[in-house]
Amino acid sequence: MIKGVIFDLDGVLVSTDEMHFAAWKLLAEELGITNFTKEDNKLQKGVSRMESLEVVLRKSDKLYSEAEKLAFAMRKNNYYIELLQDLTPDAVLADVIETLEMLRNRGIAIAVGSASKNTPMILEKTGLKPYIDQVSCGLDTTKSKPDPEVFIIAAEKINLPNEECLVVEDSAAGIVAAKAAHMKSLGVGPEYKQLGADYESLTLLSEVDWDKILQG
């Protein structure tokens, strides 16, 4: 039986994809990379900032030192943080709050498991913070998805064994991480069919068959 649900953040609870894309594209153009596209941006879904940077740098014929790469990643994050200042509750995806309230009323522990170090800020600005029991994010981890660390830490924070947790993800890396942690998984989003999750749904979160999933 499932007693805790761990949600990815971007693309599952909120939509900040356009902000991420805008920040990476700005950095890419500053580095002379003019062909960074939304297709490239899809490869950055669910992975760490440094791995996302490598997606950008693969389009360059220049080699950079680790120190330069760290500086680039910081620069991108600064652009992203600037964009986040305009984030509002409107960024919360449809039926998310209704779903979180339903789960809480059923006694289900709720956590966020995200690679983003900006997770606390995003939860605060979107008004989601009161609905979340615990957060595991890039501030807690040293490894990124598909490593299961972020979900294992989330389960520890809500005091549940991994086997009693469900991960809700929209990225293949996240689903692989959930399986590695021996957690059930629900794949959502436009590419839900390709994620390989235990359960999958393109519908709104509130329309998912939660009775079936929570019974495990």
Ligand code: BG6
Given for the second form:
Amino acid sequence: MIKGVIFDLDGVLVSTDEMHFAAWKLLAEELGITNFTKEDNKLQKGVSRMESLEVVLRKSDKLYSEAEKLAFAMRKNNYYIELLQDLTPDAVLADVIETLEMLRNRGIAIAVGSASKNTPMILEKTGLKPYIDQVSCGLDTTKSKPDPEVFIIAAEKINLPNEECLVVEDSAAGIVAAKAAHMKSLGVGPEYKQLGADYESLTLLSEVDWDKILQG
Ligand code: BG6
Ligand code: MG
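Can you now output the form predicted in complex with the named molecule? The one shown was the form predicted on its own.
So here's everything in the complex, that chain up top.
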């Protein structure tokens, strides 16, 4: 039986993955990398800020020191935060609120499990905060997906054994992390077919067969 659902944030609950891409693209161009594409961006999904930076720097022939890399990551985050200032409840993806309400009405605990250190600000600005019981994010973890740490912490926070949790993810790293935590997984988003999740859906979250999934 599934008693808790842990949602990834970027690309699952909110459309902030577009803003991540725009901010990385801007940094890449400033570093003389003109061929940073959406295809490269797929490799950044679910992984930490510093690992996402490595995906950008792989396209450069220059070598940078750790201090320079930290400065680049900070610069990207500043661009990203600038974009987040315009974030409103409109950024919440289709059917998310209805699904969160339905799960809560069924007594399911709801958590967020995200690599993003900007999670609290995003939940606040999009109005999602009241729908979420617990948050586990980049501010809580030392390792990033595909390591299961972020989901294990989420399960601890909602007081459930890992086996009673379902992870909803749009990234391959996140699905690997869910499996490593012995949690069931639902793959969503444009690449849902390639994620290797237990259940898959490109359609609206409310059209998922929740009866079947929650029976685990
Ligand atoms: C994940 C995104 O949710 O958060 C990654 O999919 C991002 O692309 C990561 O790098 C870290 O986010 P932030 O907001 O802490 O830089
Ligand atoms: Mg995501």
